[in-house]
Amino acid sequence: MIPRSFQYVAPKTLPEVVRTLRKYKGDAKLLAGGHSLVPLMKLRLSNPQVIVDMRHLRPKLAYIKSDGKEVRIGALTRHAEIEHSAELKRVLPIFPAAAEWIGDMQVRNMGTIGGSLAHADPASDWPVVALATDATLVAYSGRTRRIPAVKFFQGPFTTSLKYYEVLTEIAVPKPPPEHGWAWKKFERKAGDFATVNTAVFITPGRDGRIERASIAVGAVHTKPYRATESERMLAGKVPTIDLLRSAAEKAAEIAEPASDLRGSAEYKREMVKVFVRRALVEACERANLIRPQVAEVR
């Protein structure tokens, strides 16, 4: 199929973006890499009258800099280059090691971080780590607004962004050296979105303990969640397989998944103990809180 008709503008400052936003009230979209974008209007699951290509944005909004206590992204850097950053390898690894699971080069050369969390697909990758670290989404529309990773997200394809606002950065604090981190992520076939992807951060305390720990769950629910009550059952305590395996049960209970092509609800739910043990065993191994010999039973 071929997408229905729609007018095209390339706006060469963000005011001039939020301008148009403001006059087609909620009928234009922002092109950011088009990979989520492009393939719903040649189903037409999505019909907008305006669209409105970011590219002339991208020299202002595709960068990654570390200064103070945050790592800043721009919602126009690109998957590949979150992969092949040296910076982010350093500080915050879980960032590329997320890249290098999305899609396939093509996808990762064009496609961004900032169209993937404002598209908001449940089985996506990036709401998972953003949630796991804390991350803050910053909009524009005239002025600037912070929103929590944890506000963003409301549903399938649904964010706390108002129609006139533009996602221009995703803000990070930056965690402490020692910190353990875990990416996993279950898919069908390579480059396949998610049946299940988890992130994982643990602070490590005093005498072997867990002072924090931070875990993010995605495509087993309307939208991706963080185990809370698991996160509690790991604060202050040493890290026991036996402990671990609990606390992804914990995980596993608010998943509510559907049954489709890539598997059962209760496979899927099942998935999601296996891949968030897997994920604390390693994020713990990471921070030096498990032992390599007890690392092995996975």
Ligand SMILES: Cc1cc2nc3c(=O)[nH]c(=O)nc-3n(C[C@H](O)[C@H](O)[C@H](O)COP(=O)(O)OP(=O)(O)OC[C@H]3O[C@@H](n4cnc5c(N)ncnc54)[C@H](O)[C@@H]3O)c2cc1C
Given for the second form:
Amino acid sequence: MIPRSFQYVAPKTLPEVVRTLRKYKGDAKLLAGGHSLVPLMKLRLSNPQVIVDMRHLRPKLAYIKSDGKEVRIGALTRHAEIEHSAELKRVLPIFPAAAEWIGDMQVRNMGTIGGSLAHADPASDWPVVALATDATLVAYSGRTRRIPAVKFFQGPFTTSLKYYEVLTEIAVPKPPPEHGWAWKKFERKAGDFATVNTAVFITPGRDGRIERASIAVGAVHTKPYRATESERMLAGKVPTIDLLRSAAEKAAEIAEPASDLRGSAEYKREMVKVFVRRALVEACERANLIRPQVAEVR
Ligand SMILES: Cc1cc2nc3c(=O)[nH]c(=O)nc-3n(C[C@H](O)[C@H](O)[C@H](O)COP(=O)(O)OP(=O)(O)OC[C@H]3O[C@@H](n4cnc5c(N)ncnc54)[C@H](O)[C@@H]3O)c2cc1C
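Requested next: the structure of the form predicted in complex with the ligand (the form predicted alone having been shown above).
All chains and molecules follow, beginning with the one already shown.
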């Protein structure tokens, strides 16, 4: 289908973008990579009066900076730029690992991390990574507002951003170099959205114990969630395969998946158990808390 007619503007500066958003009071939509917005407009599920193209902001808002205690990723950074970033591969390898699984090369060359987070599709990949890594999302509306990822996602395609706010940056605390991580995405076919996706971070402590675990799960609820009970089960414990399996089963209790073309609700809940368990095993291996496991255990 063809979108309804709309006005097109491409402001040169961030304050101009905000002024335009304020002027049209929710009838204006930001355009980043266009890989979620344009399909919705073609289906006429989104019918903005004005499109505010952010193309001129790319020199300012597309970057990956690793300084001090944070890695800062500009909102207009494309998935492919994250996938190939040598600095992220060194400091926060979960980001390039997750980027590699987004859509196909064309999608990754156009879509942006900020667009994906602002769009808040419950089956998308960046929200799960942002939750697991305790990221802070930075919004600009004339002043700057820092929003923890856990407060950002409110429901399907709904965030705590105001209509006049622009997401400008994703700030991620640097994990200790010895941390373990894992990204698992179960997709029906190559390039598809997730049936289940999960991101796990493990901070190793003393005597082979887990100091801290962070587990985020997506695609099986109205919004991605942190499996906080599972995290508590693991904190301070020496990881065993049985313990990791129990933590994964606990994580699946929160899931409220819908039955659809990707499988029944029961099947998806089972897949949460499988993929969270695999992610926990892999993250503990990377943190040197368990020896590499044979395939059946994973
Ligand atoms: C074929 C296909 C396969 C895909 N597969 C996957 C996949 O496997 N995993 C996955 O996670 N995603 C997938 N996607 C989605 C893709 O990652 C999109 O690029 C992403 O969701 C949106 O980013 P964008 O830059 O294209 O945003 P746009 O489409 O330009 O914008 C999306 C929404 O966010 C708003 N917005 C954009 N930028 C900002 C900002 N800085 N501040 C505030 N609001 C903003 C827009 O107004 C719009 O409402 C797929 C898309 C396609 C077309």
